[in-house]
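Quick heads-up: it's one chain on its own, the form predicted on its own, in structure tokens.
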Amino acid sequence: MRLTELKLPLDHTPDHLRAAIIKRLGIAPDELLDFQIYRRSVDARKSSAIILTYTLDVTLKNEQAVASRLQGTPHIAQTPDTRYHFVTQAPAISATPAQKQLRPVVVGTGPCGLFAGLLLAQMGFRPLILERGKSVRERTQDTWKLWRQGILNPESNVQFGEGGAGTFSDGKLYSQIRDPEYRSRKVLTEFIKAGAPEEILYVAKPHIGTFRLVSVVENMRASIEALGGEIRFQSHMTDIQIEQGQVRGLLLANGEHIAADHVILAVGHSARDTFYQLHARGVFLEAKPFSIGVRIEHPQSLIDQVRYGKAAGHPVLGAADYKLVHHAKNARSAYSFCMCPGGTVVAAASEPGRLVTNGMSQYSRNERNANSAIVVGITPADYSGGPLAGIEYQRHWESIAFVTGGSNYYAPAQRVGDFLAQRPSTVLGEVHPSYTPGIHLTDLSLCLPEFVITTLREALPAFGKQIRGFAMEDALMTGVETRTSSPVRITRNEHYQSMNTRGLFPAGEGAGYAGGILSAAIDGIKVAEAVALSLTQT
């Protein structure tokens, strides 16, 4: 049976969760034979009563008993099926493998390339993964280089390489899309088996942090290659071969041709060069929304004081998060975006000559500052141009903030009571940046569009009556942050295909499709079930 909305206070005991159980289902001690966390959230609404709400699947003795007796009764209900069923009921797959020749080929190993390798892997097809750039340790040295010494490696960094942009971050496992095939759960416990916590599947806002998700994404390698599927790193697509609407095959950097009828395109959102090859062979894209902004930081304790109150520091809560929205006069929002509690600024360009920043934690989340991105959205009005004038949106203001920062990946920044008095900052106060190589003060202002600027300096004031303190004078603004989403769509059909290429199959954050690692693996697994459906009917 599942128990749901079971509230508790902050500091109870396992004993605690036990009675609870037995008072709300009315039965004896003996009776309860089992019980499993499905759900566990925060109420922090009022902090000073924080509040621990249960979603729980029980065993009883008595099941039938009991659930006959109960019926009716709320937040008691009999225990959904959320297992993930696809790979059992797909048709004739584990026969279909051998009578092919052309394996499906997946171009990209982040969160949604990882996923769609791994499901045809264990559905027998032995996929062939691309990867631009590099193994995650060895990308975890690029990177770095680039953080300590200013030196970047286009082909390896933080948005190329074995385990895509969302290796470097706080490595959030939460989302707010539709799932009732519950595709996630299939997500969670695969990163579960590869080493993550197992509080992943229960815990409201799972997340992995950046150093544990370098032995998961190994791990998930082996499992495909295990399975048959090849990965190669350092081999970047440079061309697509199509032939009447129909994909024919890849050209890899070294001269390589790979003949493919099944490609699965899970290329990230910073894969610039990829989109103008496919705009290029007449592959319909098109502009999509996305947003710009800055990094701010903030002593992690004073957002913990604030959402926490006296509660602050406690074990179960760990570091507190926040989520801001405003709308501002000028008919534009601003909004909190990737907010890494207990995290680190870090840059995150891949063009040479151009400036971007991310945010980043670990799984601990214990260090001084919190930061999120702060950005206002953008849309294709904003910019003149066909589907890739987004692009040289975002590469515009990336190029200004790298000459801004000092021509060496240093960082524009600016302390939060300088921006609004509309004045450079000289000095830092006791917000110390996590920015690395390092920051240069100025006026960010030089940095952004001026709606962008505009906005932001109506909705900082307003977060700070949502949050005492948001707006304080020596909280640290770094800029430029660019790469929310992607700036094209890479349009699909019903069946996960390109609107204009058959075999194409665009997937996750670069196909516009995905925003997260989770949302990203769940694309990734959805796109792979309609390979292997278009495999199996062909």
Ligand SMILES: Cc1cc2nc3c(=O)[nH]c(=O)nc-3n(C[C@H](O)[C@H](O)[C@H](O)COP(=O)(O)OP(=O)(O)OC[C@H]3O[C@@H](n4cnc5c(N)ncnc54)[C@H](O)[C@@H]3O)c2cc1C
Given for the second form:
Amino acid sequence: MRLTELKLPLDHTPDHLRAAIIKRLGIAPDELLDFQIYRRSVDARKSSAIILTYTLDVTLKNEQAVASRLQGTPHIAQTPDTRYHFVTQAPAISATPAQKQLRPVVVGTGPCGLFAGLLLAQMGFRPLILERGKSVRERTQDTWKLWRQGILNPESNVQFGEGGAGTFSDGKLYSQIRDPEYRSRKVLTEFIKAGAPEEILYVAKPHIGTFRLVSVVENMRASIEALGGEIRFQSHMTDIQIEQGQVRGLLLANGEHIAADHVILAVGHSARDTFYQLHARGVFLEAKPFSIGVRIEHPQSLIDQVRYGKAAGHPVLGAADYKLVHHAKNARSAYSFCMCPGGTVVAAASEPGRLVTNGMSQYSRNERNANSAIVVGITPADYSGGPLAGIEYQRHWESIAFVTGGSNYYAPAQRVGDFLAQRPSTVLGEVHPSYTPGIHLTDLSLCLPEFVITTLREALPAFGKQIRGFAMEDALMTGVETRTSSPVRITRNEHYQSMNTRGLFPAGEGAGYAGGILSAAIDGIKVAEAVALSLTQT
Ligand SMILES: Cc1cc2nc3c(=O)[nH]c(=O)nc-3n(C[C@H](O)[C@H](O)[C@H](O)COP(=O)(O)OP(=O)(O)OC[C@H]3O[C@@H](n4cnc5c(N)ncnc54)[C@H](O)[C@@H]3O)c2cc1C
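Having seen the form predicted on its own, can you show the form predicted in complex with this ligand?
After this comes the whole thing, all chains and molecules, with the earlier chain placed first.
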């Protein structure tokens, strides 16, 4: 049976929880055989009386009898089936000689490509998965070279390589999409099988942390391979072969041609060269809105105090997060994005001579600073040009940030007090930057469009009213944050295929259909289902 809305104060033991279940059901203690937490959320609206709200699945001795006695009682019901069900299975090899059917190809091993590949493998389709970057361990070394020595490898970095853009991240796993098929539970369950902490299945705001993500990604690769899938690294797709509106194959940077009639394109938002190449081949794509701005850092203790008061530092609560939005007088909105409690600001560039910030945390979230992007939405109306103009707009500001930082991947940075007073920063205050290889104190208004600066100048004091101290003089901003989402959409039809190219299944963040690890993974599952159905119906 499922119990919902069971509320307990922050400080309670498992025995208190057990007692609360027994009381709610009106049963004898020995009738409760077992219980599992389905969901646990934190209500911190009153920091002096923080409450945990549980949804629980209980196993009882006399379940039928209790169920009929409590029928119609609010917040007690039969446990629904929340398992994910496969849409189809590949025909047995004897029924369809494998050599006659081309393998489905997945391009990209970010969360979208990995889950598309895993699902296809689990359904028996033995996918071939191509990744331009290196395996996650090798890639980690290349990424550290940028962070420690300011040396960027354009094919192996925070954006490119096994695990995709989310590998060096906080690993936040929340999404607000409707999910009647329980695909998000499938994603979380697979992450747990691959080594993620079990709590991600029930805490309201789960996260994995970058260190654990590395082995999770490796274990998922092993599962795909064990099921007959194949993953090839340093396999950069550089062209697509289309004949009469149907995909026929792919070309790799090493000159290899791969015949394919079902291609899942899960290349992420930073595959700019790939967007250009698809456009050149006539694949339909269009410009879409995204956001740009800065990363801001505060002492994590400040955020914890404001959110949790005396309970700050409680192990169940962990490091506090926040979500902020301000609608400015100029009709723009500024909002916080990808908040990383107890984390670090990271260099997330993938192109030489351009600078991009982002944020990550370890599972423990115990670094000194809280960081978050504070960004302003822009639309294709803000820049002129065709479907790819948003890419050039991002490039423009990333190049300026690179030069302003000193042309060595140091990030331009400014204290909030100086930013609001419209003067360049020359000294740091209480907040020390976590960004490496280093920062250069300057005037951030040099690195962003005027309307973004105006909106941020209005938003920061407004945020200071929602989180006391947010606009503190010494809070530190680094820039620029440009890769909030894809600047293009590779538009698809109701069969998840490109509007004008059959057999091409654009997916995930790069195609404009996801924004975050969980939603990208779910989109990967949806597209794998569409490919599987197409393969079994043809
Ligand atoms: C530093 C950082 C922190 C983040 N933190 C979070 C977080 O905490 N929570 C969250 O939900 N989201 C976070 N995100 C966003 C999240 O990572 C993305 O939304 C998600 O990874 C998108 O998944 P994807 O599979 O669509 O694309 P990606 O993860 O970008 O994967 C695309 C893959 O395709 C490969 N590729 C590209 N072009 C080609 C080609 N031509 N040939 C072969 N391979 C190619 C790339 O190398 C890459 O591995 C973060 C992002 C960054 C950069």
